[in-house]
Structure formats: C-alpha cells, structure tokens
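Have a look below at one chain only, the form predicted on its own, in structure tokens format.
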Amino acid sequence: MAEAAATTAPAAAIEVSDLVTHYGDREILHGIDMEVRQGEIMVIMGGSGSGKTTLLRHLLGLEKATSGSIKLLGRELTSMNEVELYEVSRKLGVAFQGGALFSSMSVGENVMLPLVEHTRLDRETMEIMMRMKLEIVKLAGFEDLMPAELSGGMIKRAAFARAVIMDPAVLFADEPSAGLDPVVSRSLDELIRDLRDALGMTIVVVTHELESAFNIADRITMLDRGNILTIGTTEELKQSDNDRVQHLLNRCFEEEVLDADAYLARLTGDSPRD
C-alpha cells in the first residue's frame, strides 16, 4: 500500500503564548498567541495604539511581560538573564526606524559596526562584508558617503545592510516605509522579499502601511486594542467578515461609544482597566 506523502509545516522561529503586558496599572496586551514561521515574512500592523511597537519590544527583549511565553529561535526569551539576551541577540537583525545611523561614520562604518562590536574578525574580512552587504541592497561604492549625503530611501537600504551584516537568522523591521514616497517605498518592499529570498531568513515588519502590508506579506497579523483581531494572508484579510478588521483595511473610522457613567469616569481618572 502506499504511503500517503507527509506535508510538515515549517518549523516556528518565533512562538507567542499568551503574552500579557501591563504599564503600571493599564493593561497593554491582553493574552496574545502568534506564531512566526522559519523564512516567511510577518507583518504585524494595527492602527495607533494597538500594541504593535509594544510587542514589538518584547520579541526583540527589550521589554519584560507581565506573563505568558515568547520562544524565539526555540528558547525561551523571557526567563533569560543578560548574557542569554546578549546570545541571542547576535542572532537578531533590527532595521530600526528612520534608519538611525550615526551622523559622525561614514556609511561603510555604519555597516560595518556590529561587527566591531560584536566579532574580533580582521578589517580586511569585515570591509569584504560590508561590501557584500551593500551590493545586496544596491548601494555599491556609496561606503565612503556620509549619511547626510544619503536620500531617505538609501539611508533605509543602508539601515537594512547594516542590520543583516551578521547574517541573522530573524531580521525586525520597524515601520520601514515610513516617511517615503511611493516609488521609493515600493523599491523598498521588493528589498525586504530580496533579502529573505537571498539569505534565507525569517522576517517581521512592524507597520501601518497597507500597500506596503500586502506587497510583502506572506502572512499579516493584525491587532487591535492590544488583542490580536485576525492572523492570515491578504486574501484572507480582505475577505474577512470581521468588521472591525474591514474598518481597520479600508480606514474607516469608529466611533467610540460611550455611556454617560463610563464619559464620567473616564474624566475624573476612575474609568475601570479594560
């Protein structure tokens, strides 16, 4: 008899379970459950306020949970100490928003930093690295240029070198198309599927770009209100009967209702934690 084929699923490079996080007494997420798997690309998006830089944070560990597990990369992210964090770190890329490279470094050194910082590798080695690095994101002979003499667009694609100069295994991308034109920002999508197509990687963007959201996802989660609203590809979003999501996707505005009890508390500071 034969054997029905197995069809295995990737493996999760990233796996939330129950996440709940508190600023002081206020409650910012509220049990989310995620899974982000080896090689695809996440975006998680969601309008102001809906904890998506928070969680952001936490996958990178920068933030503690109040409760709940984040494995990332198959361990366990929030029982780690410092040195555990640090390990862990060198396996992370991050493309921060607005780029944040430093004014004073040429952009070659920009690139090239982590790996000063990070590896006790020869100067030639690591110059060979940058350039390579910077070939990818098509800024070839731009290493000896100076930030300030970057557009907006080539100072993202240097961010996004510098971010994966170590090869990581999970590139975070922070609102990468923000602040750039259409043209720009499109050139920018086709960067970040490049790069997972080239190097293999497992990437996360945080942003609340739609267009931007349906060029590169292989998959969106999208929160609301500090809850995780809906999980799918585009297809599935935009068929979706979830109204909330179809508000969220066509930028439509809900007005928030309010009875005269809750109006009250709200204004002398009593209102109850959601």
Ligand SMILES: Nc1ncnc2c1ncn2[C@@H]1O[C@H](COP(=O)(O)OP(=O)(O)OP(=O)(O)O)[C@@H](O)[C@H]1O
Given for the second form:
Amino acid sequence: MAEAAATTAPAAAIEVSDLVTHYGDREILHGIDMEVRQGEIMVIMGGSGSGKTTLLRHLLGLEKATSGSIKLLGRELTSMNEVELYEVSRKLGVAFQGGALFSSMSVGENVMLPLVEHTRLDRETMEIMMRMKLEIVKLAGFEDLMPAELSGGMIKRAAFARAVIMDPAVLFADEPSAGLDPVVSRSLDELIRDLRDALGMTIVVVTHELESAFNIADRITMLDRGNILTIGTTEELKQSDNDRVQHLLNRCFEEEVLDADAYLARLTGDSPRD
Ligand SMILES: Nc1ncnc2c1ncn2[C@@H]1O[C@H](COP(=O)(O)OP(=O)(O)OP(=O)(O)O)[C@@H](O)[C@H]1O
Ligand SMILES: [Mg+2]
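So the form predicted on its own is up there; where is the form predicted together with the ligand?
To see the whole picture, the full complex is given below, headed by that same chain.
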C-alpha cells in the first residue's frame, strides 16, 4: 500500500503520540506528538521550564508517562519492564547537561566505562574502541590525562566519546554547549554533525541556543509550556507565520523567562499585565 512512500521516507527511530506526563499532581507535558526519523538530528527547543528535559527523560525511559505512547526503535517503551528497559538502554547514548566525567579516572577509563559495565570484551579490544572514539571527538592521545587536566570543551568531547562508545542507535544530548564560550560551542555543533555523519546515528539534542539549533538541526521541535508549538526545518520555522514561533525566534529564550512584568507579578501575587 504505502510501498512507494516507505522507500523515500526513512523509518522513524522514535514515535511519540499523545504523551501526557506529570510530576506529582502537576501535568507537565500535555499531549505530545512527534517523531524522529532514522539518521536525523532533531533539536528540541523551548524556553526554560517548557518541558525539554522532561521529554528527553521520558524518551530515555527514565520516567513513567501518565498516558500516551513512545515507540523507540519500533518497540513500545511505556509498557516495558525493568529488564526490557535495560536492554533498550544499551542501544541509547546519553550526554547529559554538565557532561560529568569521573574525576578519579583517566579520560580513557571514563570513555571505556560503559564497555566495562556492559560487555565482556577483553581489555585490548576496549582500548582500541576507546581510541577510535577519542579520535572521532578529536581527543586522540588524551586517554591518559585526568579530567581536571582538560578544558571545559574537551570534557564535553570526552563525554560524547563515552556516550557513543557502545555505538548507540540513538544519541541524546541535553544542552551540550551550556556554559561554553561561542567558539567552543560551535566546535561542539560540528562534532554532533560529525558523529551523525561518521556513525550514522540518530541524534536528539535539547538546547535553548538558537544559533546552535540552526547549525545542527535537520528539524526542530519547538516546545512551549508543555505543548508542541511547531516542528519543522530551520527554514520552515523562520518562514512560519505563527506569531508565537516568531516571538520565540526573535527573542532570546531566556528573556522569555526573565520577563520583568511577569516576574514582579509572580513575586507580588498579582496576575501579570497583558
Ligand atoms: N523532578 C521534578 N519534580 C517536579 N517537577 C519537576 C521536576 N523536573 C522538572 N519539573 C518541572 O517540570 C517543568 C518542566 O521542566 P524541565 O526541566 O523539563 O524544563 P526544561 O525545558 O528542560 O527547562 P531548562 O531549559 O531550564 O532546562 C518545570 O516547571 C519544572 O519545574
Ligand atoms: Mg532542561
């Protein structure tokens, strides 16, 4: 039936439908529909508190959804038991905010850690795999240094090497360039594209930095207070005639949160002026 379409449209790596989530009594995501195609770089954007990290944690199976469906690599995540979730998690790579390495281990040991924990490969094979990944993130030869001897950008690179050491089908990154200067941040953008090109991975990146999003995204999902505002390519977003999309694109996302009137109103308990 849909054979022609199937050959042109890459299969979905992740399919989310009508996802509703809570923290306690508070509903955070109000019915999210989105899909991430195989081999694409999907950027999730939105203001602080819009639910980006929450969405990511659900896609990783770290939180239990209230209702709705998440299909990861063709399998329903929301009904999996612990064992099934563990099996799936082996196919996922994660570079979280902060990108922490263990300070007591060398860079190489940090990068190899998932292999030590999840495989029975011999030491020599692990070291070869570690060196290959360090080369991809442009840290060849740094395996014997300790994390304290690396710059902030290098630590992020090493964290990416660790995140991809098991050749994950999907790589997730939450605010990879937070706290980095613009030049280092741009080189991380390049690294994310390199990883996709070199390893053919599907990559989901959360960021609130517009420039970075435009640099790396095949498509962007814009979250707004727990709802999907829009999903599209950079060009599609720029040309969107939706006022809210333009508002978010034209203002810095942080400004949104630090809006003085709303902030004062919150402090004084008054309703914000419109
Ligand atoms: N563990 C938690 N327990 C309770 N509420 C939470 C928890 N984590 C997040 N929230 C709330 O859920 C909402 C969405 O938070 P989330 O961390 O997903 O936002 P975000 O878009 O990632 O923001 P940021 O850009 O600041 O990282 C916020 O209102 C937040 O206060
Ligand atoms: Mg977050």
